[in-house]
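A lone chain, given as structure tokens: the form predicted alone.
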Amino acid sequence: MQALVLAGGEGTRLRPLTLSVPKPVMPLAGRPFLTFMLDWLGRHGVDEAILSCGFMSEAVERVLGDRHGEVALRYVVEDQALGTAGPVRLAADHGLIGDRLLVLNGDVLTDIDLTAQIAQHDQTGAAATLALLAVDDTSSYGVVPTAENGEVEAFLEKSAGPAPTDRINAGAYVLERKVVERIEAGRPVSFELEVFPAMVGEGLYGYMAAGYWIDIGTPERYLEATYDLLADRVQSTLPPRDETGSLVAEGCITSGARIGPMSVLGHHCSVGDRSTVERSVLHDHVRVGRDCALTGAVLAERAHLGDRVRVEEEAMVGAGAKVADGARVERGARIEPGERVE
């Protein structure tokens, strides 16, 4: 089995952090974020990924290899942006794709049950089934009504006004090769704009998934993702956190300080006396010094807090950034990554 992942795009939302690093591999509860989702297509019998990049394409690939356990990993490089559907025909162009073929969002984080998608794409004798889920606020993503038979009726990309349906498109297809085939080839091509809103009545389908699934591509949803994994309402194999629900890898200096709830602390960061660290996300390598205190914020790789520095919710330090002795980083605070904070 097959599965392509798309994972080209450049991850504006979360900057500061993808300044520095790919979202693909962006640490997420202290591993590259895609590894967690190549351990979900494992799960459901993949064994070969495709993973198409184009922002740091060099970087994703010298994080992940060409092996991820049971999972061997190619890559395909969009040298301009494609779209959701391109990358899949410029990947069947280079003579990777098969028969069949799994394509998944790259920014995704999920434990739905993709053999019994597969399953039902069987036994519809279906071009193409798409993962649905049930959603209270449908605003931000493509609804897709369906017949009682699970055929799909329309697919409408975040359109204005009330929606006819609260199933969602999950970034999860089963897709025949004629329907890789019918993405016209050297352009930007939108599965959600273009081939599948062509496919209705030509054996189209949805598959109403359960389970986990979350869209990591925003801060917000970036430290929700962190809190469930910590919390195991996930699917994961994250080593055991400590009693504090945190995760503190190996190399780390913590002692006189105060780590948790619901954090993680990479590898080798120290965190100083009588310093506070709840809600929050250390990358690897990051320095804070003493009497400080981090609420739901987030530094990347080698940052550097001097003594008494407050960095409230939801802010965010770039890499390799130096805040000084007795500054405040506020609420939503996005630092560069090597600016220095007075």
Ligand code: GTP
The other form holds:
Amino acid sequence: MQALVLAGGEGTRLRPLTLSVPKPVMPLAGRPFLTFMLDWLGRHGVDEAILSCGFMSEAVERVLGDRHGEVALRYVVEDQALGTAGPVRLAADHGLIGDRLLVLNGDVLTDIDLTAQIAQHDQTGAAATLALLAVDDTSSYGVVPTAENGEVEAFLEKSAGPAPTDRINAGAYVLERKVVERIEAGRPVSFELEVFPAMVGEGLYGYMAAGYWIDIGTPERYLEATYDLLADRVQSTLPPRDETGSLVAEGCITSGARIGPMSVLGHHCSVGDRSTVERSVLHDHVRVGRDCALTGAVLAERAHLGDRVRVEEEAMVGAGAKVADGARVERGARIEPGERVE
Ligand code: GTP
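Form predicted together with the ligand, following the form predicted alone:
Following is the full complex, with the preceding chain placed first.
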């Protein structure tokens, strides 16, 4: 089974983290994000994944290489951003696509049952089957009402006001080759705005998925996904956590500090005496001085905090930024990569 993973967006909502590392390989619970998706795809029989890249494509390729477990990796790089459907057409024009393809948004952490989705696709003889998921709050998603037999009745992008259904598009599609062929070549094309709305009544089906699903594309959801992985709320192959539910990579120096609950320290971090790190994420090579307090914070690679620094909920410190002794980084603050904060 072949899959194409959309991994070329700029990830603007996750800045400043995505200014130094692209979202597909952003560390999540200490691992490049896409490795979770590739594990999931491998469990459902995918043996080849085409990674559709654009923004910072070299970094994605350098981190993931040409194989992840049983899944062979290929790369298609866009000169211009082609949206969500355009990259599929580009991969087809490169001769990489067979008769059937899974297409996945590349920023979703999920354990939904793709095998069952493919089985339903076979049974209905659909041209395309989209995974749909019921959520409590549909306001930031497009919704997809379906008929009793699963046929999609409309494809409604996000809008104000009450939605006709709580089922959202989960960003996982099974497509037959004929769908790929109807995507126009050479320009940005959107599945959500163009291809799927035009296919209503022409073999477009929804599969009612169940299970864990989160899009990691905002700071709040990036942290939520981290906590859910640490607490085993989603299936993964994460190594065991410590008694505080935290994951501290080898080579970290933390004696004299209090780490946890629910924190992640990447490789070669150091945290000074009497500092506390709660529900926070440190990427690799982060240094935290003495008497600091971090709560719900994210510090990118090589960020450096002096002594007595406070970093509050959902604050994000960019790669290589330096925060001086005694500073307070307020809730939700964003510090650019390399910035110096007095
Ligand atoms: P924001 O800028 O924060 O909206 O993030 P994003 O750029 O990732 O956009 P969005 O979350 O809407 O994208 C959903 C998925 O599609 C992500 O996995 C993106 O990497 C991917 N994606 C978005 N636009 C493109 C594109 O033009 N080309 C490719 N190959 N992938 C894209």
